[in-house]
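The chain below stands alone and is given in structure tokens; this is the form predicted alone.
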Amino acid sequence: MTATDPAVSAGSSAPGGLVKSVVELDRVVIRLAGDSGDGMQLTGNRFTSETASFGNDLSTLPNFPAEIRAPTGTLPGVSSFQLHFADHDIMTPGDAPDVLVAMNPAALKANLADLPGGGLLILDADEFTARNLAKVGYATNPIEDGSLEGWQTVSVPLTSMTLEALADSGLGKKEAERSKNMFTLGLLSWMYHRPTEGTVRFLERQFRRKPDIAAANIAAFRAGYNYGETTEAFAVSYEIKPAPMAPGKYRNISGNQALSLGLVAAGQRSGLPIFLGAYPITPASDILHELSKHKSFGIRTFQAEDEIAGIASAIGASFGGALGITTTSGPGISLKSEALALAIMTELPLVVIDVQRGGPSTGLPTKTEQSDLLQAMFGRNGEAPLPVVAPRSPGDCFDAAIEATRIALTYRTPVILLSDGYLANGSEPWAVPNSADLPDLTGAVDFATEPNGEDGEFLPYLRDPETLARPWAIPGTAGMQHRIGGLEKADKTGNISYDPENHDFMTRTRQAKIDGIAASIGPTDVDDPDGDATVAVIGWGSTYGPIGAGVRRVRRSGRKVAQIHLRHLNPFPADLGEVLGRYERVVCPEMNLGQLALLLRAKYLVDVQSHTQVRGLPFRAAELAAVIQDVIDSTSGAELAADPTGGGE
């Protein structure tokens, strides 16, 4: 077992006399891996549950293929989940796994290389036949051959013991075999001291309505659970104590769910009701699922035929006073984009979520990356600003979908929020909100009902001097009528205009009120507590948690490095080009080929280093503490003996 400063407390005796270590831990990282039928996602999300409740800090990375069901026991198959949980504050779910749970030969084959030597590895020993290993190329039984022995590995006949315990469920062989992954959970429950109240009563509500299976699995659970009390393959048991955390309620959240509870926050907080429309894509689609159950809220969700239609019906509930939102991925933005520049030239607020996964075109449909920048920020037609935010972790979509509320709101303008497969699938420990702390948006909705010309008319483009906003008339308010659509309208009247000086303003009217919102964002987020950090470190997004535990590698080596990170991309904070201005050497690490850097670049005229990684999964802490150690250590002139890239965060 590998994980820091390890302490041994006294055991406690097992029925029969064996006594058991408890050895504590402050952090470790678990990876379970099986194939796509084994339900390692939903035993890795019970446990991450359970773990939640009892108090650590933790950090997932749930990793599955895109095929519904790809082919039994082949690696394309595969599926893992992997869990970092500590004592302590985490900002990543942890470069490598310190367990590896392979279910099969092929989640062995798969993950092996990722565990480090001497860590700890549980097989299925059932699942190691020779038809199983020959799909993967296995031409001996790793579990005899001796190329294990550099890892501590447990060979537990997992299903075998599961068919055993519900030999009197009255279940068949392959439906009993189904629940091998509780009794996975139970071992492991056991192995680090969970809760295991929470899991029965999900097995109940889950399985309400097939008592059978409900008690199936729960015996499965509870037979793990006692195997680890009384093997003696399992000698020791682990104790990782809860995090410090400030009081308050908490819960643990996904960042698809933290988007959607945060609009359903937006609407009470702004008095508007939402609207939902969206077209199912991976990996967006548990948004119009979650919203889909907040009818309570206001909250209307429509699933379209198409991409088009989704994004279409939301402009159309923004027109009639709704909060129009409209949720996708790269290849569904490519489809709005049209309708987006519509909204654009309407002015009318709508909240465009884009889950980033990899790409181009299908790409890879169940991956993270951050590709979709660019894009967001240019792929339409003619000069098309609009703002763009992107959230930071799973919790932080909350917060994000608020803010990109407030700016269509306040702005009527549409907003793209660019979260990503990492942040959308992952999760972590997040502290409920007090509602009455929430901001409050109403003063954003300000809905024309009076004219506003001189002449008792009304003036549709006739704007916000500070905001440069127009008013925003429901259709049917007496003396609101005004035209809408996608030609060029004229200054005020909105009276459709092919003036080349009036294009000419109004394009520039448009910039402009873009533009302006950085007014409204606040200073540039800056980690640097001394001050006097030559190096700094930029990012945006998910990339935020990797960065951070790869500086606080470097800084516990004794080097200095500042972290940036940006929530608005569009406009930039307005001190970012003063805060740029104070460090030797920027690195902007990215999921993409440098499309930050790119924009940086041409707006500051900074020399930002570009390190970027397209591997459709998030960076390794290490690996960022060795690239800022070397840029600081290039840039100072002198090296410190210490190693940043080794340890936890």
Contents of the next structure:
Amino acid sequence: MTATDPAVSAGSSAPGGLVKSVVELDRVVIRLAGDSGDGMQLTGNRFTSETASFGNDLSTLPNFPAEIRAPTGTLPGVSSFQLHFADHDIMTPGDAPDVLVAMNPAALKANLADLPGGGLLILDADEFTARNLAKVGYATNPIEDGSLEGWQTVSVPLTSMTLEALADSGLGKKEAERSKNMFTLGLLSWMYHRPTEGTVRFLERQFRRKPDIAAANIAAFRAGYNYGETTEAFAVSYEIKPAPMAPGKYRNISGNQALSLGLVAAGQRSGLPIFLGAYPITPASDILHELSKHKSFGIRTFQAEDEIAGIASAIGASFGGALGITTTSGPGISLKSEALALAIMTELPLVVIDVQRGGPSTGLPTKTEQSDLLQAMFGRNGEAPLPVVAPRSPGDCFDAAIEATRIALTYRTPVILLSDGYLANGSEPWAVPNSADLPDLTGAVDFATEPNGEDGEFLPYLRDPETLARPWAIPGTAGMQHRIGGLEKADKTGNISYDPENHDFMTRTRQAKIDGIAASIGPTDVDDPDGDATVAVIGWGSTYGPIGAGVRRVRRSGRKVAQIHLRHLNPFPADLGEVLGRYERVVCPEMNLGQLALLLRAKYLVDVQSHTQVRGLPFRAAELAAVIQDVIDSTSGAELAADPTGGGE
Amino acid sequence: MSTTEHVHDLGMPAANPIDAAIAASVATQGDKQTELKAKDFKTDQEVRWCPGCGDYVILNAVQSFLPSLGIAREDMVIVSGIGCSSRFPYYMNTYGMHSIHGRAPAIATGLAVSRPDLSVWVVTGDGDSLSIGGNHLIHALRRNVNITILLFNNRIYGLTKGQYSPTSEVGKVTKSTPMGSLDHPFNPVSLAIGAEATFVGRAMDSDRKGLTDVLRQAAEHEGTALVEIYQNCNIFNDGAFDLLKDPTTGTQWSIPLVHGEPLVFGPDGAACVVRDDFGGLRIAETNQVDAADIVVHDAHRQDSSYAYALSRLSSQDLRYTPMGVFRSVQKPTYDRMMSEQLDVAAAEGSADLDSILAGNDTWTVSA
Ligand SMILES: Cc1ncc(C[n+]2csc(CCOP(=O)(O)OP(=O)(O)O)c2C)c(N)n1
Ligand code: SF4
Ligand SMILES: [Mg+2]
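Here we have the form predicted alone; I need the corresponding form predicted together with its partner chain.
The next block holds the full complex; its first chain is the one shown before.
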């Protein structure tokens, strides 16, 4: 284990007289891996909830195949869930697991390379049959052939023990076997002193209509826990104290949940009814699912016939005075391009959520990437600027959704929010806000109700001098009838205009309106504790955690580095160019081939060093620490002894 | 202000801002005007269709008949796509959106669903609605959202200067098909009925009375109504509907649809519609069949097979073209059902933001 100074406390006595010792750790990374049918995501989520309610800080990384049921027992069918939890504040799901639970040979084969030597490996011995081994090309059984000697391997018959525990449940073998994930969860809950009531309550709730299944799962869960307590296979259990957190009420939250709640909150705080037009797509569908549950808030969700209809219906709703929203992933944004430009031209508020995934084309549907930034910025015909914002962590998706709405309503413009697969499905503890403390967006909704022209006419393109937003007059309002559309508008009147001067003016005005948003977003947020770093790392979106963890390591080694993380990608904070100019070197890690770096170089003529990866997975903190260290050391010339790439966060 | 009046001060505006805006406009401009004249629906915009275009005739017909519906101008929204026909909203003193090619039904759906108080219309062309926007059209129809769709069918792409369209007859010679078009056209009425439309009608641009009659029924229909309007493009497809417009051939080849009346047509009622042996319809000579066998038009039949069979009587060259309302049946509308779901949810569940922010599993860290 990577724990620093493991403190072995006095042994506790288990039934049967077994003396077990308790080791105190500051953090652990566990990876659960199994077949997609083994329920690893559910198990991981339950362990996460237990861990959250215990009070550890945590961060998770679900990783699953795009196929719903890839062939059983094969490498492509392996699904895993990594959870990092600690007695202190952490920022990533961990570079590598300390503990790997592999429910079958495929899971072992797919994940073993990530488990550092000496790590704890828990295997379901029952699944290591000749047939299953052959399926993934093991010539001999690794449990027996000595190839696992470099790890602390504990091979236990999880499946048969589950069956035994459920012998009297009345369930058939197939059905009973399915509870082996709960047996495993019970065992892990014992190993890490997790509270168990939450899982029992969860199972009761989940299988309300199938009490026998609920009972079987609870029995398997308890059997796993008791097994840990009594078996000699596990002599040690671990304690990870709660992390100090600011006082308050917390919950565990995934990015998609937080984003959905942020949208609900934005609707409530603006007073506008929400209309969501969406077409299902991974990893964004859960936002459609979640908002569909909240009809009692007056939220209308519309599953459209395609992504174009999703955004088109939202534009129609916005024209009618609703908060129009559309949610999708990269391929869907491609389809929405033309309608986005219509929203830009008609200057209607619209919130567009892109939960990015690996591309191009269908790409990697369930894996994360940040490669839609330039599409969001420029993926339309004509000069078609729109604001772009990005959340930095799962919980931050909540605030980002409210900020996107604020901009859309205030400036009467479509806004793209760039989340990604890692944020969407990853989770972390979240301090539950008090609704009354959330931004009040009612000021941004001032429907025009009276003509604004000198001759008593309504001028739909007569702008607010400060924000350059045009008035929002909704159907039903007498005397304000007007026509909008995609053809170029004459200034003020909004009539069709092909006049060269007018087009030049309107093009520049639309750009100025978006640029002007910078006045409302505050200066660049720079984390430079001593204020004398010569190297800055700049990032956006979900790389915040890994960059932050890398930065901590670098700082622990005695080096200095500034961290800048952008919420607003368009427009950038007004002082960003000046801020970047303060540093000798600027490093920009991204999960694409350098899209933000390209923008920064183009806009500020700063020699940004791009560090990129597109593996469908978040960066490892150690890798980023090494990159940053290299840049610092080559800048200052001073080699420092300490290696920042190891150690915790 | 007494505090008891505001037990629940959540910092939210008192009323829904939409209702508040409408109320404010009534307060400053007086009650909604529903007694209007045709000229009230005209705008100051110069109409830019080619002189002689059928679109003018349709615009006039619409402006003349709208006052009879008693809908205030501000409560009407016309959404169009792209094409000559889609310029329509600019000439109507209502709310309007001239949107993007093919997407008007989807935009109108979002508007009609979130604002059931409005009268939402779509104006579209044969290319706009059946080619690039075919998907949105069929889904709007099957959902039965409360919108009225006017499909201006000139059997050509007018705005892009005369390419053949999805309703052009096979063999159509155009700039893009110098040796004749190869693909088989859609019959928009058949397509709509196949897409579960609850109201489908057809009318001729030049037939003010027939057009007005179908438009009125479409406007009064609750649910998606599709009206195919044959529209002459005198520049790129002139005379496309002359067969039906000519006083002589017109009577011979059009079948007027009047609910409750026998389907008899042609000079002196010489032709009629009877059932064939396969559950469909066929044309017969009136004096050759028993009067009891002549089909009596029933636009309200729930089963759409009859309306579909009617739509199949006509051929590409427009002989035997039924004109009027093919089908008009009642089905719950999408927008109404969605509103009902919201009402049920509101009655069953609370709308307490703090409670959903907290969710089911929280823990508290104390100081
Ligand atoms: C995305 C897109 N593709 C193509 C066009 C070009 N375009 C404009 S109108 C049109 C066809 C219109 O035909 P129709 O709907 O029959 O309308 P009409 O002009 O005949 O009334 C086309 C192809 C466009 N505006 N947008
Ligand atoms: S091109 Fe044809 S449809 Fe278009 S305005 Fe001219 S006549 Fe009318
Ligand atoms: Mg046409």
